[in-house]
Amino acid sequence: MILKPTPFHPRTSVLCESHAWRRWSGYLAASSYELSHEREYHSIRNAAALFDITPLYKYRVQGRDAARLLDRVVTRNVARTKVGDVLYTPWCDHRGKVLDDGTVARLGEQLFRLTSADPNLRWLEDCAHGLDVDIDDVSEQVAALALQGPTARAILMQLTDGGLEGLKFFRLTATSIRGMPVEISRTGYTGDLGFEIWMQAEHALAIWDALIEVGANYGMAPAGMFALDVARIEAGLMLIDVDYVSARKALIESQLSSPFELDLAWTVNTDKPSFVGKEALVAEQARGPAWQFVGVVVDWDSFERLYLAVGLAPRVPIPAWRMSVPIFSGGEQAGYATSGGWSPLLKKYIALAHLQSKWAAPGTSLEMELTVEHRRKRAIVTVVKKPFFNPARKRT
């Protein structure tokens, strides 16, 4: 399969000195622009970083029953939203197991945009049976950028024709950048102050150029997936196919996860009318989840001793890893980590993990498997509440 370039590729391909590309939903995506992702990461936390997020799937849902369809599908209460609201939400199969997660933006009284990581058109069409609603896959027509970091607002204020003043967390506004229409949402995947910019594909290059021009005065840098991975782990944000398996792709029961097992209980509105998976989720809510998705921090002294024992200085994982790593309580496996790495900001080795509920309480001491000089070892880890990093500027 030939990977598609995004509308921004004429710019990103020139900037990508590393030539480190990866596949994202059939598109080319930069892993890092420079040979190391470290400056790109620090741009997120200290200035601003610009990400091409066009590969997200995007669906335009419109019509008299648009809100009714989305309420039938997702676990959040869409009927309560106002124009300009954005909801983060998972959606489930009939067993209450997560199929995907994304955002629902209310663009008008009868108009919504749903974003997702995986294709969902057929699922939406199946769930729309009997409803007066039109569903369009606009993934290729709509380009998108994420501008994330402390100076993101200042950059956009230099470029937009109003609408950003007072824009609240998870709200969206229609405005323009140098005369080109855009929608800007106060959302992102870094756990920092950030915005996502949605535009027609034909305006992509002009808007990229405008952001690069103004952003240069604010320390902005284009950033790739390596930097994003570190930031989203610090923010405690899960990634499909890494931190959970979609119910569509799961081969066995143990690969399935419910919203309650993914620390998404706050997204499940069981008080709203019937939606896919509601009966199973109400039952699970009553009995409690068997698993919980948590953060763990590696004890540095324990980690260091493993390396000193073989005559080496500690080696922390600089690019974040994505793999299953067992976690133990004595001789019993308590769960497994799914992604982790070194946090340059927090100066800690952190990971996201699935633990059986009896071991998931914050403060619980466990052991995580590590490989030191080709041998399996265990380092002490402590369960902590996510997110690891949660700056006030994200919501202020």
Contents of the next structure:
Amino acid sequence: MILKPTPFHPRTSVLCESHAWRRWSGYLAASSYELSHEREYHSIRNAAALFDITPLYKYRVQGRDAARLLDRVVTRNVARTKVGDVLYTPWCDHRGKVLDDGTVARLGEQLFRLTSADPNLRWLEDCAHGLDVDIDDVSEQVAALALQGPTARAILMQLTDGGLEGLKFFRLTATSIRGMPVEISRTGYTGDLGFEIWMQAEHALAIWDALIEVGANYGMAPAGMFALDVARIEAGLMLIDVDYVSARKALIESQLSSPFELDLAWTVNTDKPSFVGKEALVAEQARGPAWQFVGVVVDWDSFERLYLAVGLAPRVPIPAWRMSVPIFSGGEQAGYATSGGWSPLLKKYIALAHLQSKWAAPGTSLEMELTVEHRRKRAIVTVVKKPFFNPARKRT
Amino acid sequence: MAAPYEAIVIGGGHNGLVCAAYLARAGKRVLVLEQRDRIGGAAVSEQLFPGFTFSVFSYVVSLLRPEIIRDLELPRHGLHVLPLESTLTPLPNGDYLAQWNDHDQNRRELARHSLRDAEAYDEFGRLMHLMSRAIKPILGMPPPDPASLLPRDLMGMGRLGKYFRDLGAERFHALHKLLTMSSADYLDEWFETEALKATKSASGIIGALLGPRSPGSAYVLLHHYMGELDGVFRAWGFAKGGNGSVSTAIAAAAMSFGATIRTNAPVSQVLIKNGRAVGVVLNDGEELRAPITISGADPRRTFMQFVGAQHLPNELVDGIRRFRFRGTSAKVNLALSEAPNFTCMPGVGAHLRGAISISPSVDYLERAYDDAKYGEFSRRPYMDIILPSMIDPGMAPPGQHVMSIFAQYAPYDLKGGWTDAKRAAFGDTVIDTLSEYAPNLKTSILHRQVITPPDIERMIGLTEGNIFQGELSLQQMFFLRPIPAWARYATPIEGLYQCGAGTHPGGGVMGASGRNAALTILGKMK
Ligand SMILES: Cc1cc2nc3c(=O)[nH]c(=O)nc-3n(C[C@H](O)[C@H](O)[C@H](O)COP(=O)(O)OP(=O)(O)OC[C@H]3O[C@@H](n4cnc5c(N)ncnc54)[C@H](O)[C@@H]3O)c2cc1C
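With the form predicted on its own in hand, show me what the form predicted together with its partner chain looks like.
Zooming out: every chain and molecule, the one shown earlier first.
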């Protein structure tokens, strides 16, 4: 096979009734298992959804200077973390433009796991110059699942021997599932109560089976990327290559984004002695970003009117779209949306958008382009604060 | 001293709550008075057995108006409507008919029964879609009275007239048929598979003392498709937490706008001074005053109990007397130790996440009705079943289930009257009938609740146990609901309004009556 199966493939391929697969970092990833992704989506918000997230890149960073290396690379403060902490963080090039984003988990005093969307081994090694640290690409050895949704904790508590009950948001615990060692972090890409389970690839199938068995009584469904995409938009979480272009791939200046322009100011720790891109970021912080990454909600009445005008009932985008859609303020282009779709939970048409700062304040009314019966139209949209959905159970 | 409230709503059913929420949203000080210890009326969830939550009465959201979901921001207040994926009709010969959401899956299944029906299905769906689009705007407006010469009615009729003109011949003819035919006859024009015709025609008999061959039952078929129109809003589906969460979300919205809700507050009458409603009296004698009183209870209770015939014109009293209730629907709610295992489709699967309909043939339904015509309950009842815990795992402990069985016919006027023994016998009949299709059912029952029409009347005050606050038959709809001159939420008593399902557009967890009433009242308050 040219596209790699993940260690879960013997199970996921049988379950994938839709035969709808897509690529994810050269792996096969299910778009949806059932014929429609609808129930998979609702499982995230109503019960639990099980995702194979093995295609993430994973690096083991170990040694006396492991924390120093990571602090050199990422924008958040790694030195201050304790064992069991997980950080979500972007990292930048020297211009302060985002290269990638991912998580840093502190597995031990001198042991970390970095996950990322793109390969980063060369970048890590280059940044490690002169440091006492070992960097291993463990992407293939470590398999990973995400179990997301309100019943996720109850399912895992049936299977693990402790550590889960009090596990806080963005904390990680080492435990075992039916005797197989795993690390479970309270993290995810859905904005809901959820966990990610990290395991050695040889245990993948046994752990999958255990989850399927116990999850059956908790409404759990294996879920694919269509469902995940809707949930992550509701959660206001950006996606590389969709919502932003990595500084590694950008061909022109305007394709670059700083963390400030991606609504990630909270991840930029300018107190740290030094890290890649710091000077540029300090300057930008003083200046204020030219662009902002915000949520927009489509005004239903204006949307419906466009359809009624041609004699149709409104048609909302299911599943979510990923493309660049212009947003206007009268005659001027205020920015563009990069992902959007219908939120079955919120009953709203929502999108993530890049807007020039002067139009980015919550409450601003703008217009988004859409195509109705082959004709370009504009619907009214309102700028809102992200996330669109943020249930208390995510943190409690 | 100014009255502390500008409006009092009698009854915390979902329509009363919607009405209160809209009034409060417009800045009015509103009080809702509910007789029970909980709000919701026929849309209520209760933990009747430890760990098991029952949607005691209504069990699916059918036509909850999208504009209400938006205006009141119900998702933010906790409403999450989950899809119902399919309808399974088990057949006596061990086979089944399934209707699936997925087009290809559905077509393949129908083709197993009839290639013609598999083709007709889409065309039927298309026509019903067009029809329900034509009808839909009527739900959101107070019905114009065709016999009236008031400008508002003439304008309303004018708008309606334009709708009908714009329908074109195809749709106009279909509409005429839907308004005049029986659902069985109408479906005969389209399909040949018995179980398909029966299962579809069942939506025309829900809540009414009508059979699938009774004229006029076809129209209600449309309501089914109207839900589909609002498909993205999931106006048709299962509310997480049971149907009570529709009510609690509306109540939360109402309170967020400042409305006050009092439970355990049964109203005995509306206070009338000089022909004007000035407030209400509770059973314990407490008087509460407000310039506007709105009843969310059904028309008989509103006019005959709260107001009293002495305050009302004769035509109205006659009209209310003639307004048909005749409840025929019962509910059997079960707590189960395991999922039912249907012989026709063994195991736990997607079919248990949808509706299960005991409607193998039109004859079966018509015979069930025949029993009721002569005052008996159906020996082999029609049933519409869902397993809420298969959709929302929070409804029952892990691995166990709740089953909601809506059953017909159990006529309010049972020959010899309802007794505890008759109720138990009806419960047994339902379970025996269902056990023929799912044999493990009987041994897995942990708890059972049987609710007959008199129980519905006693528990939530619905006259004669009619689930829609009055039959949803054509002679009682639109400008005829509840009676011709008073079909626009107002009453002959100044300051008194109606907002329950007994007004246009009628029953179901739809909220339209409550909203239309509130908008009418706000229009007058200006
Ligand atoms: C068994 C059953 C199954 C059903 N299934 C469905 C379904 O699946 N889907 C669907 O869409 N619809 C269904 N329906 C119909 C639907 O539930 C009703 O039409 C709808 O809920 C009516 O709402 P309402 O607010 O108009 O009236 P109600 O819910 O009847 O509310 C009236 C309220 O007034 C209160 N009240 C009455 N008298 C007094 C008094 N004197 N003082 C104070 N308060 C008083 C009552 O307690 C009640 O809370 C079902 C109904 C029943 C009974």
